[in-house]
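Shown here is one chain on its own, the form predicted alone, set out as structure tokens.
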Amino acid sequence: MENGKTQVELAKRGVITPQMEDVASCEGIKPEVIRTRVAEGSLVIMTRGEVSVAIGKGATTKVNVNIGTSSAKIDPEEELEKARVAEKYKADTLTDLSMGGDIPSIRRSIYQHTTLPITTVPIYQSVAQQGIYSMTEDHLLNNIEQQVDEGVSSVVLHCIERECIEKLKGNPRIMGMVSKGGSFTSIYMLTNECGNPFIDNFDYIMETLKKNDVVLSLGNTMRSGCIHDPPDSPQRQEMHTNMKLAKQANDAGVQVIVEGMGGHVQASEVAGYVRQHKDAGDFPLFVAGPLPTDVAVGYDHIAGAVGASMAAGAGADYLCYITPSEHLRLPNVDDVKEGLVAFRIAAHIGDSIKFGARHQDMELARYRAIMDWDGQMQHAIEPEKASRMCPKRGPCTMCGDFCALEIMHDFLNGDNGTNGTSNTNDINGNNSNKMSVHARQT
């Protein structure tokens, strides 16, 4: 980075940098514009050596794949080829939430087999290494310190106020508090009768982040676990928070990203639940699903792509991948596939309703419409699986003989189908002389 400066400070100071003309090329902006909004704050660029990804305003909807052991499930290689098959299925980026095994050498073994950014919960690691009630102020620092020297591209912080986890006694939630990290922050706090840690030293861990112009995401504690706990006070009180927080950032030089909403949000609520956010401060904004049902056990990433596209539709930025094993197990290698692809569509589908229809379906409905397989591959979200589905020429099973497209073909292109040919062009407008149903048949 020029003279050491962030992606923010440079583009407050009018320069355009190589990150930001890489991204303006991969979204179709104009690098000024680009510039101006990373300066503001509503876009940041998340970089990790050669790879720029942009979040916010004007890009396309981002996803990221959650990997990571867990206390009760330790197994690196897996988290490996996790990390792999992330990539390969196009996420945008990666979260490590290591918390079982060696957690520093699982990340440099990521680090080693995948170019994307990646981002961490540094109390996760102060945790599984000192314990819920033993780790220290000194500990959380210096994890964020060895994280950001190693090379993360983000990390999550929960800024939780000790007011808003008092209002949670007597609240009539049915789910209380779901955040992992933001849980663990609270009983940091409560413990030690403090404030919150990453608040109390905000202006310190900027400095950090500036190092390596890491990116900070401020993260959301105090989300619905169920469509039946709706937005409350403490959830508009740590938005707020985060909202201030952010613009701190902004103005210290630290990119940041909010996250908000994410977890289980009644459909009817989605788009104005991100309004709501996106009216209290236009920094880019993270959404875990949401879910809007709770009861797709089992298949709760397809109720999390049906929410997410609501969300992204509405405004939200940046979404965190569901897996099928959401509430029951660690995901496996299958389950982190489904997960993505199924955010991937959500995010297409969102941006279908920001940007207007995506050029990639007029594509692919060419291609189908003269029953191209491989062409319609070619343009297909997800095109392995699809590929083991379909013909290797003429209608699919499902019609056969049948066929829409044929039965109507010579009529809809004003022949009067009597020459037992329909001259169907090829996408590119070459006559292909196909039969037409009338000549198969007879």
Second form
There are 2 protein chains.
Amino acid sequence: MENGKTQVELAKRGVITPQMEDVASCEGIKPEVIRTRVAEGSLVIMTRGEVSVAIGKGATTKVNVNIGTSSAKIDPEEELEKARVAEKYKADTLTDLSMGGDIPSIRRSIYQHTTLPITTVPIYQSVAQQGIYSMTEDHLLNNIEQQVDEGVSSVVLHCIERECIEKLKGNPRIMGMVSKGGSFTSIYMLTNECGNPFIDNFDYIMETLKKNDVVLSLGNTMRSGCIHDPPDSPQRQEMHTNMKLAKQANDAGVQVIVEGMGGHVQASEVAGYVRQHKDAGDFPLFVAGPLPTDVAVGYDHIAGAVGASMAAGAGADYLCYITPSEHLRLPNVDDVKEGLVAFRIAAHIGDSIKFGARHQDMELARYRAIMDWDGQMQHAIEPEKASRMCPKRGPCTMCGDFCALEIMHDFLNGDNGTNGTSNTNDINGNNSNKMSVHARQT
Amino acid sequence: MENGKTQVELAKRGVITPQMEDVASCEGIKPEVIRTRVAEGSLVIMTRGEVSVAIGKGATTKVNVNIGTSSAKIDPEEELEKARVAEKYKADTLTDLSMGGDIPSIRRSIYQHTTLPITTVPIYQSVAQQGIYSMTEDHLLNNIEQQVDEGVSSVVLHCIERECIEKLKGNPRIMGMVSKGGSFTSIYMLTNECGNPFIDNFDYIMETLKKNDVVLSLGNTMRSGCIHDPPDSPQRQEMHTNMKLAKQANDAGVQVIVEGMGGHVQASEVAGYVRQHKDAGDFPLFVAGPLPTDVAVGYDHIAGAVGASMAAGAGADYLCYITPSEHLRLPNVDDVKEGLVAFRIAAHIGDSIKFGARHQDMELARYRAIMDWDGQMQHAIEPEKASRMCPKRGPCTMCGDFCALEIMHDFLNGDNGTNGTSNTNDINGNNSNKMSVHARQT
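Okay, that was the form predicted alone. Show me the form predicted in complex with another copy of the chain next.
Full complex below, order starting with the chain above.
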């Protein structure tokens, strides 16, 4: 890899980098195809050390886990535990959203204890440290630079235009603006009566990100906060602004992800929104959720998994998880695990729509057909919980003596009870004999 | 209501029954429309005492909860508790699948402690009491009659044809046959070298069901047991047999539900399957799940909620819940609650696709916009868990001092800080003041 050049720059020159080789092998895509997609911007490689994660066209759907303190709950040890749990249960990336306590120190500690690519929203630190009404452009730019130097893999910038914020005034939305980073950026612009600091300094920021080949994630300020707030003119304007900036970033040699359509979207609209985004620009699409209902409070990871399955199936590339505590409190460690597993299920279902039914499902079913519990657990998306619940051998306690698989086995497999290891007249028979019969079924 | 006449018979004569009035009011559909649909069979009214539940065309999607002992786990008290939890968390119907212990006594006890319509699969009791290889046609018919006399609201019969079972032999399915009732019925037919006992005695059974206006549920023996077992000729044959029998039942004056497409179905196929069923016959469609992936073991309620949202959105009328313990063990009380809530979310999302976004979501969002937690909980699908997790007032601990709603409130609502109850320069200010400002937002 040529010194000081980014993945996009090298891709455009025809160079296949080690990171492209890595993700090519992992995704089962030819390295040359990966290179082309990195060059055109339809796929990004988020990296940290030896870890490379492909997000975008042709890659499996990835899942991001948000962690981080808030001003109301500062427990760095718990955040570390969340980070560990996120890695253990196979998040693809982590985002540290800390706004409480010694933020740089918490971030360093997360770096020390994790290996996954880490995203930040630099304005969070500016607001927490310098104050939402007193932070300056220099604070914002310095924070980006500091976090790039630290080794962040991606930064989120909310590139909302002044005009777009003004449009929201008097807009009939129920929920107004629900993006935290978007609200910080908006208040900065309103307080200082200025344009968007990230757009105004876009070229400078691109040079900063290029120093460490950091992925730019274009934030989604205008997303809906409830399913009754329909897509409106501010949302569309932000989408087009983001697509224009994404093109500029790609031209500048910076990898870029576009956040869009997250939040709350009616189920019937999810696929259409994803297509709208993809039609507006073929960049990796990052969605938070979306939640197709507002009433699943306490169970938003489930509602989110429904929306995310639909979004991923329609072409979203990268999902931000939602936990059971969304809208209620900072998630605890269990919430992180529950949210992550729900979203890995959603990504998997989405991939079955994108790419066809997955081999992993077939493998699990083959073991299920012969009641091989260990084999099933090897292919389960999260085997720990299931392992605690399943029997060691034979049918589960739901079926007991009356398992359809056992009952129908001999007939369907042409064994009429003449084989000594099985007896159709004795479905309460010895399971180990049954198992040896079933084993021939695969 | 004329003595001894069923809902279908009365509907066909133009009579609007008290049950039709009840569900008309509950569903917001004109009584005359309900009557027409009951007459043509596109909607059924499952009743028990004063409770009437509409399932089918134009009605909201309903959720069924399965309970019951197995031969491996017999704890009647726990089953009762599951029934209570199912009622508490708003199941629409209950199905007692008990196969262990004193089945009639367990069923009586469930009747005593519940008010919801109850479905049974009479062959379960025949198999448990008379034995799968020794039960006779008389046993089967007597069990149906006994359960009808007891006051069951609906019975499931697996009307699979002999030829259809034979087709499954040597069929390349990974999972063979996974329907328990279907496997019992199949073994009865194979053991006795006879036709399907329910089809052979269909007219007699219709007369039995009419005695108490019991809804016939046509079971789904041939459903797929994994997403890699695609729809095949036995599945299609069963669907057409069921539709033919549904027409016969309706002609005989019996309300009828068709079970179909449950089990395991690739996400991309779910909507198409539902349309196929609806094209084959406009009867209420009952689906179990479907599960769009096999790898979510331990989390099948989440995968099931994804599949069920899609199925309901495409037109399925009635969902059988799936619990986290599906494929692993008999569900415990917590599993029942988790599965039920997940499926109520799915039914709600499905209804938002069928009928447009629901008013309940808007109500919740309006309270969320003003951080009125009590108001949100009133509209939450299951408020208990969320109530334990939410703050009493003000922003949640995820946002703490930095809540986008608070930060943007004054700008978006045209208040520039001149109002004494709010101050844009103090976002750490008194929440009760904030609340009074926000209250004006609705």
